[in-house]
Amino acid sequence: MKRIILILLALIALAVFFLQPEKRTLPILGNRDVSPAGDTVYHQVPDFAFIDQDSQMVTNATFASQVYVVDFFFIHCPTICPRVKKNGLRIYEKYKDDDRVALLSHSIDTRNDTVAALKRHALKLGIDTKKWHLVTGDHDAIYGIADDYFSVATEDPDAPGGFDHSGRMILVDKNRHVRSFCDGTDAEDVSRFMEDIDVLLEEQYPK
């Protein structure tokens, strides 16, 4: 009888093990190459250097131990930016006290969105500037890095406000890999995106 009980317990343990749901992971997005040694080389966000609303230099090193959420905007945007920022504030509030997560917003209006203007905008949003960096910088550098985040940012005199840009929000891991994105104007998609952030945090910071 004792042997039968042990066998039953072992079978139950095996059943529990195999019936556990498979842990979800996020893909690494973008093109990939193969090194001469045969290793897979994934797309990475390149080196960058911008200035935030506190006149502080923001570089890759700023996010060295964090995952971060990226978007492109301009302060006087008459179309999608207010909706993207509203949903960005949802992400900010959820992870406000989580040092593993940060936010990075690039202004594409490098002429008008000065450091002082970005500071006023940050105060209006009510955000902690150590948590959410609103940055400006060299025009070509801002527009060039949008491609590396698989986003869109162009000057277009025919577009509302003079700029054509994506409302996409992008999730980047500690290794500079793009792991997920969402439509920042769509509240439901942003909710799904926050679930992706949680999945990435579990991967990057195992307990």
The other form holds:
Amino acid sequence: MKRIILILLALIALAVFFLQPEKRTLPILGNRDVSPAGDTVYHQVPDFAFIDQDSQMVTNATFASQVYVVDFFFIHCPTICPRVKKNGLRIYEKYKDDDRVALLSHSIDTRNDTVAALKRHALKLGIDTKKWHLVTGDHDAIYGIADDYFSVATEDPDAPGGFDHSGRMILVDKNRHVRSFCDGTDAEDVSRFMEDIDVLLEEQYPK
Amino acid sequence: MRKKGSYSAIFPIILFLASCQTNPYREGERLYKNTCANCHMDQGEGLRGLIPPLRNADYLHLHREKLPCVLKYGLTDTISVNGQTYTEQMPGVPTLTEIQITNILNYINNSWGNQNAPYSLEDTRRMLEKCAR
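Next up, the form predicted in complex with the partner chain. The previous block was the form predicted on its own.
Now the full complex is given, and it begins with the chain already shown.
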């Protein structure tokens, strides 16, 4: 009898060991090159310097020890922006007290969305600058960096509100690599994206 | 056998009636999803201090006469909804027809717990005269 129980226990232990789901890892997205030395060089977010709703400079250094979520928007956006903001607020609320995560929203209406306007916007959303930076800056720099985040941002007089952009949210790791993205207008896709954030946190902050 | 046959003929009709019963505002709902829900959201909850709610919004019955014009030509005033102030701009949808406006208004006034008086096509037509352009 004792032997049987022991064998059973051993079997259970084996099953637990082998059935454990494999740890999921996120790929590094974007083009990759091979350096002369033979190493793979991954796409990285380039240097940037923008200014947020509290007139603070926001640069790569701001996120040196954080993973961060990026999107593009403008205040008088008559189409998708409120939905993307609503889903952004889900991320904001989930990681509110977790300093490892931050959010960065770029305005693509650099003429109208001044620092003061961004400040009013943040107040109406009830968000804290330290966690969620709404930034403006040099027009070309903002439109240029959209490419590096694999997002679309163009001025288009025919588009509603005068700008065309994707409602994408992009996840960037501590090493400036893009690791995941989602359609910020789609609540379900954002839920999947939030699981990706957790996967990335486990990878980058091993216990 | 014949009895069974006649039942199965009636069944789809009952189902059809039941589905009408549960959703008398289908056209209004479709229009709402396409033209309003991006801002006011699927459950009419709005977005914090930016976009006012439609669900349980006192504005709907306090400004009943104004609503057709709001939908068609938008709203730029500072307004108060359930005691909270809103200052963003709502763009109107000038292409909406009187019938579409009536359908949307009946949908939002009878969804998410709202129970406000219905709009007839006549009501909408009369109220739109105040903002005719």
